[in-house]
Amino acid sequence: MALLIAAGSARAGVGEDAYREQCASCHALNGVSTPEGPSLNGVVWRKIAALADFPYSPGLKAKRGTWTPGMLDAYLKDTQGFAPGTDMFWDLRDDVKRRAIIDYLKSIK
């Protein structure tokens, strides 16, 4: 059992760091849009375009359904693939990187 937890811990930290790399300049999780992007605080089980204090882009307003784990790995590897039209400007190629991102933003609340 503390092996799982030290290996949960591990990715956490793995994951908070990919984020403050990868997302942190655009997205806060503080519960507060930017202008840049929507807060990540509780994205992962939350609607698609759902918050009300960010005007997301037609590609987003699109989509339909729920950011679960697998639908945010689908965006973040081809964001115009997945949205077309969407504002989110580049993609997160790495597998690894990607997981550890989304098992941190489940976490965040």
Given for the second form:
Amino acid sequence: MALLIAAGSARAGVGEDAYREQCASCHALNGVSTPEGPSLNGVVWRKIAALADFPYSPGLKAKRGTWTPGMLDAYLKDTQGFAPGTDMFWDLRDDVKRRAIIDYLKSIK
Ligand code: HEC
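To complete the pair, please output the form predicted in complex with ligand HEC; the form predicted on its own was given just before.
Following is the full complex, with the preceding chain placed first.
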């Protein structure tokens, strides 16, 4: 049990580090979007392009639905393939980092 907990928090640590390195320059986690990107706290299970304080691209607004972990995975891996015309130009091909970041985001309400 203790081992499982330790393994879980180690993974969360990897996600947090990867988030800082890959995402934090454009995305805050405090509910306030910046000109560089929408705030990402609570993004898992949020409607796509739903924040009132960020001017989303028509490309992302055209996507319907919710940011499930699977949708996030598809977007982060190939932004323009998932939402042609999106203003996010930042693909994260590393499967391990991408999944760790999604796990980390699940924990940030
Ligand atoms: C260079 C700046 C930049 C970086 C780095 C970046 N993004 Fe983005 N991201 C954006 C912009 C701009 C948008 C808005 C896209 C649009 O309107 O089409 C966005 C949108 C998003 C959205 C959609 C949010 C919503 O409210 O629907 C998610 C999720 C997201 N980014 C996650 C990430 C993650 C996770 C990372 C790190 C792997 C990351 N982004 C790295 C600029 C960036």
